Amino acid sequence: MTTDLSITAMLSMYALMVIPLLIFFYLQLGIIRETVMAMARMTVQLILVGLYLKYIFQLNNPFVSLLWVTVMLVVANLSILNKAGLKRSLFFWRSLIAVAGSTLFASGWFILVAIRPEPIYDARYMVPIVGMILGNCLRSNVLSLERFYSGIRKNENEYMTYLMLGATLREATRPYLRDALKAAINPSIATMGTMGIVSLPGMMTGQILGGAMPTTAIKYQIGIMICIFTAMVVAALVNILLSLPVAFDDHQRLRQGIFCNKP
């Protein structure tokens, strides 16, 4: 059984946020707003979907699972277009294809496949599975998309040089699709790599907390760790190559418009 927190164990834990506050203050970052705002937002949006997944886990119902997962799909992606400096006008199908699509299939392989819940459809391994799936597709797709655009707006003239050389639009843009790639999943690779020996790991973490075993823990972890990666992977390259024909004009071109800022 995991111990719970009093009220006054969680205030303590947000006086040790004064001293990141502090450091950014001497170092006059002009971050202590935006990181103050952040944090009430974080409170207040974990302790409403705290009580609304309560309910989630209680009703058990296929549908309002669902739901509540196309809610997650639609304000990730979102926030994905937005971090990424990309009109959502323009992306925001192409990019929820590709975000539900990978996050989708890796979730229902490691439910379906795996674990095999009774009923299949049970919230307690839809919701968070999707979630934790999801979050890490979010970051990923942030990087290989601001990647992806920023590199080939840097080097246009490089860019074009290739288009004049004769290639495609797909080879043109290939080396910059391969640095955003390594932009987005390079950090993951780091963390696999020293995963039990440096850190230990959300899910397996909270199992153990919870008083799984540890040897169930790990089984877990694994699992989450491989669908979490080829989701990350499959839909960092997937949103690309689906926004080439919205971000390209007729002659191959990047078009300026389709920045929520210009350069």
The other form holds:
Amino acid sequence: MTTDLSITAMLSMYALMVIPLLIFFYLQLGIIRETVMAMARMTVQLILVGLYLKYIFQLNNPFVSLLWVTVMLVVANLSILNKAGLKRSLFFWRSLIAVAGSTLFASGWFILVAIRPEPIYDARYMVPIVGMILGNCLRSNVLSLERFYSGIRKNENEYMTYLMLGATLREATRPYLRDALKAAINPSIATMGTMGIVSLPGMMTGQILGGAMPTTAIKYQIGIMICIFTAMVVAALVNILLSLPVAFDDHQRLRQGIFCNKP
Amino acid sequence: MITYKNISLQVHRQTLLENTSLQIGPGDKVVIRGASGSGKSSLLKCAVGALPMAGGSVRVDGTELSAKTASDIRSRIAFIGQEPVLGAESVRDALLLPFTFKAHHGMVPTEEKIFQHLKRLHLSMDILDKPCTRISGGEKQRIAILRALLLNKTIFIADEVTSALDPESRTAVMEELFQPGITLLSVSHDPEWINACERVVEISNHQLMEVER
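Now that you have shown the form predicted on its own, what about the form predicted in complex with the partner chain?
Below is the entire complex, every chain and molecule, led by the chain shown above.
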């Protein structure tokens, strides 16, 4: 079992935050309030999730677990659209299909094909694995959607030139799709390439701290990394492809009304 | 043939054209004149569905511009903007770009054909391997025109395409575009270009008015 952290230990962790806050203050970055708010939100959210997960694990009811997974998916989806600067009312369902589909597919693959827990719906596996994959999908989708639409918006002349040269919507958007996918995936390729040397990944560290053999922990880590990577790529691609009919009008012009902010 | 019928155009809630018409026959050479911001470029753009119209219709060779026909109409027209975008790393890639699209598959021009056009537009052969970022505005304009010529298009919409050209290059471009088989709808402030056009249309009080010559 992992050693629990005392209140004093936790306070000493918070004390460490003084260093970055002092740096922000000295450099007058104007993000002290934002950082403190984010810290407070993280603390409250994690306390609530900790308590909630405790009951979910005790109950181990597939419907309750699925309900929690649904909440996670909806919140992640809202966050993706918000951060990508796209109107939630226009893209909510399409983005949800992309993110939920790829996350559930990859999580299902890892749980049903690789781990096969008893019972198969064991909340101790389902909730954290979906969470890990979803968290990464969130990052990749924010990057890919934002890069894709800002790319077309900033280079509208270039995009229209492709159309004028006879390109279909798919052909004219392909250069921006490529850029967007690369932007979303490159950080993960770099992380995978240095894993184990530069960083010890979260799942593996958690398992080792929890008492698992490092040889077992690495197998889980490799498995989850492949599932995360697959889900990220599929979600980023499908999300963009599903958004096209909403984002462009019937003459393939980019609708300016899809963005939350003005250019 | 391009027909604008009872079109109305609004850009940023400002009315540019209101219920006005214009017909351009096959082989016509038409230049649009008007004050800055009067809607000259917007008129050109709406022929290829690059700008939505507030009313009216546009027909190209008898086909009405609509969601279903926009791609087909665009593939028939060569649209060359004031600041042409080449959309590729090298000049060669830019010239061959349209042939990577489904609409022009199997129509890749021969090197010889490219060389002939380069020569006619007073461009050297070595420009093909230059990055598009390293060529001048005038060269970009000629490469954009050359690309359209390689597509064997017969309808040209040209927005100030000689603005960055020296007199020699301008003459070369005009020799290519003012051929009898080409229908040309243009915007220009260049007196030589305007003189060469058979028809001058002025935008005045949101209307397209033919100027007597």
